[in-house]
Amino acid sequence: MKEIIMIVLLIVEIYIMIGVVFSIPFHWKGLAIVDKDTVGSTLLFKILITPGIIIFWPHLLYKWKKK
């Protein structure tokens, strides 16, 4: 049972790390492409949405590449 838990935690860690890496270029270029209303948004706004970007990175990547 311990091995299964370790594997699940490793998968979650990898998923979150990919989200963290994805959030950097997404903040830089993708955010304005996916949502035009975010152009000129403040740093505080970007900090607040970062956890959501990390969690929902597959969906946001899909939307970014779709446009």
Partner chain sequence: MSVNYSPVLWNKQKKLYDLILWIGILFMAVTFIIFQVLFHKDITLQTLIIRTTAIIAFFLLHIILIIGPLCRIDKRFLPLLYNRRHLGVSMFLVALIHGGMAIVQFHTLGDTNPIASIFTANSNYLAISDFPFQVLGFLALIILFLMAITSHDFWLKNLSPAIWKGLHMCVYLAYTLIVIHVATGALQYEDNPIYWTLLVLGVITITGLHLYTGIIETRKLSLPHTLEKEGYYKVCSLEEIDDQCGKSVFINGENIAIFKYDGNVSAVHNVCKHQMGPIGEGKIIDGCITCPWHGYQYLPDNGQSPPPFNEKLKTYRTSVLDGSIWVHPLPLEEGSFIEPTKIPQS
Contents of the next structure:
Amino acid sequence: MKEIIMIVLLIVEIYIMIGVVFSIPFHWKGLAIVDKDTVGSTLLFKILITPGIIIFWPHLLYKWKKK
Amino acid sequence: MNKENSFFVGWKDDMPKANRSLLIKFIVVLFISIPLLTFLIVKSQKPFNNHIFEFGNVKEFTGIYHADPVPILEVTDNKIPEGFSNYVLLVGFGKFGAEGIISNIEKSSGPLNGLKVTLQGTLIYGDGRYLMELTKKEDSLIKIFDEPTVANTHLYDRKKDGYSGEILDPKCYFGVMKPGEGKIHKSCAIRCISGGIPPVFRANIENGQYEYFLLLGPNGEKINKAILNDVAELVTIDGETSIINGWPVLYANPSDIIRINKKSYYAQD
Amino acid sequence: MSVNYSPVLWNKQKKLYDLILWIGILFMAVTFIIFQVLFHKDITLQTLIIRTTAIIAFFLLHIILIIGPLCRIDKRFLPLLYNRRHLGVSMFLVALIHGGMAIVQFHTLGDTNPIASIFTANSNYLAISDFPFQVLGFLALIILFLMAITSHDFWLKNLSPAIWKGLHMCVYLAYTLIVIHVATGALQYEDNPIYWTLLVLGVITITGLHLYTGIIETRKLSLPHTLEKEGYYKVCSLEEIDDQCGKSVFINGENIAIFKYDGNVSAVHNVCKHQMGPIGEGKIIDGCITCPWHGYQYLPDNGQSPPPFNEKLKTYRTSVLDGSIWVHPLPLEEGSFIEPTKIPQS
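Can you now output the form predicted in complex with the partner chain? The one shown was the form predicted on its own.
Next comes the full complex, and the chain you just saw is listed first.
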């Protein structure tokens, strides 16, 4: 039981870590490509959506690559 | 009612009158019900015990250190108030027993068992019992006195006995947490006992009185890991009792710990 | 909606909403803390924080969940729905303090990773009263977290409204988890029957209101004995719809909103592009169909949001015959113009 939980936790940690790394180039370039309405938005807006970017990075990566 | 006015549009500055009057009523009802609800919830709560954890207040105590059955300081400098046992159970920082810290101390100072020492730590106390958290970890030992070692005191030989009650982690129960017992606190108690804090069996004696036993295996061995599943539940335990270094001890086989149904238990009362 | 995103869309009404909300939260916290200190002076600070935030978050969740059905029963409650997401995020923040404090208190400084400890300390997963209740609270908190971080309209658009709505419907799963969390946690410790009474009352209120409005809605939408002619279905008489207002109907699996305005009749898809609000319960304002939920607007003849916005709804052909409104349930492409049906002057 404990071993399984520890493995799941490790996977979640890695997933989130990738999300954190992903959020940097995404803010830099991807955001404007995925949704052009975000051009010129404030820093606070970018901070507000960052937790979501970290969690939903595969979805955003897919949208980014498609465009 | 004017239908034109009753349609609410959020991005307009003002709300139609019909909406406003209903919402004011709704909010007033909510604001009146809040204190009634909080009063009802708080008033119906189980009372907390009056045990104390002197968080942030490290004190020094001098006495005989006993390693048996678990780390205990038999305080000899009269600092323990009337009505409390002067056999102070030692526990570690966080959810750990004292043994790890003591064995680290003994690496540099040699065996401490039976020696007169001065220790510093944070007091936890209630219902006649004192505990001390070795908050400063390896710096908890202040002084070792140059006096001959003192033997353990056994008050009487083991005798057969059985009680119903709850297995607790004494650190939380005697003051760190409120409540430090029962279902709410169960996983914490498991964590503490798993971390080496000696399990204490709070036996129901009579008239709501409790006796606190250190819970050990039939041969005095530690059974912390074997009993985790039965922590914070109503159980009966059959075993043998004795008193060592001021602490009642219950020697029991983990398989002799039997869960009892809360309802049937209270029906017996 | 389009046009640049703002971090938080605050207007006069939302500011007032948030002000009342946070006064309410603080009021509840203050009364709860005062009563605890009065009646239970031995309480620890940690327990005080855990219990105060538990009560507030659970109470707020009940309010969040009754807003939907209340608006169905009486449209005057709609302003509560309009800013519900701020209520949701506030509730999450309070619940986060509760969960965070409980993890720190019960699981840190031990021999196991605190998060792993939530799942493994008590492992009686097959028991009922002994069930590891903290796991349920933790899972509910994760759901609320996912909802809170996607509460901005950016996510509604970029996750797609369907996924977004699906994710946010999980609030019902979170509520169920929390009810069991309370029932197998605090209620296994406290023995005053008032707690079970309050919990059951809460569950009955929420399920009861949802069932009630659900039944009413289905009745309203279904057209049992409607006439059909050349693919057009009879909906209702002209008088049944007030001027500048709409009506929702369900024909052949199509959810349609029909509007009567300025001597015309038009029909569009009854699901708002924003949060799937019931367009048919909206009104024509400044020549646009306005969704009752968040005020999204569409032109009735082509289902398009006026520029600079770019939402589009499917449109339906309509007809007026012998004082009755008829509609063809085969939708046209989103944003297709259909000449409105003129109401004959009598």
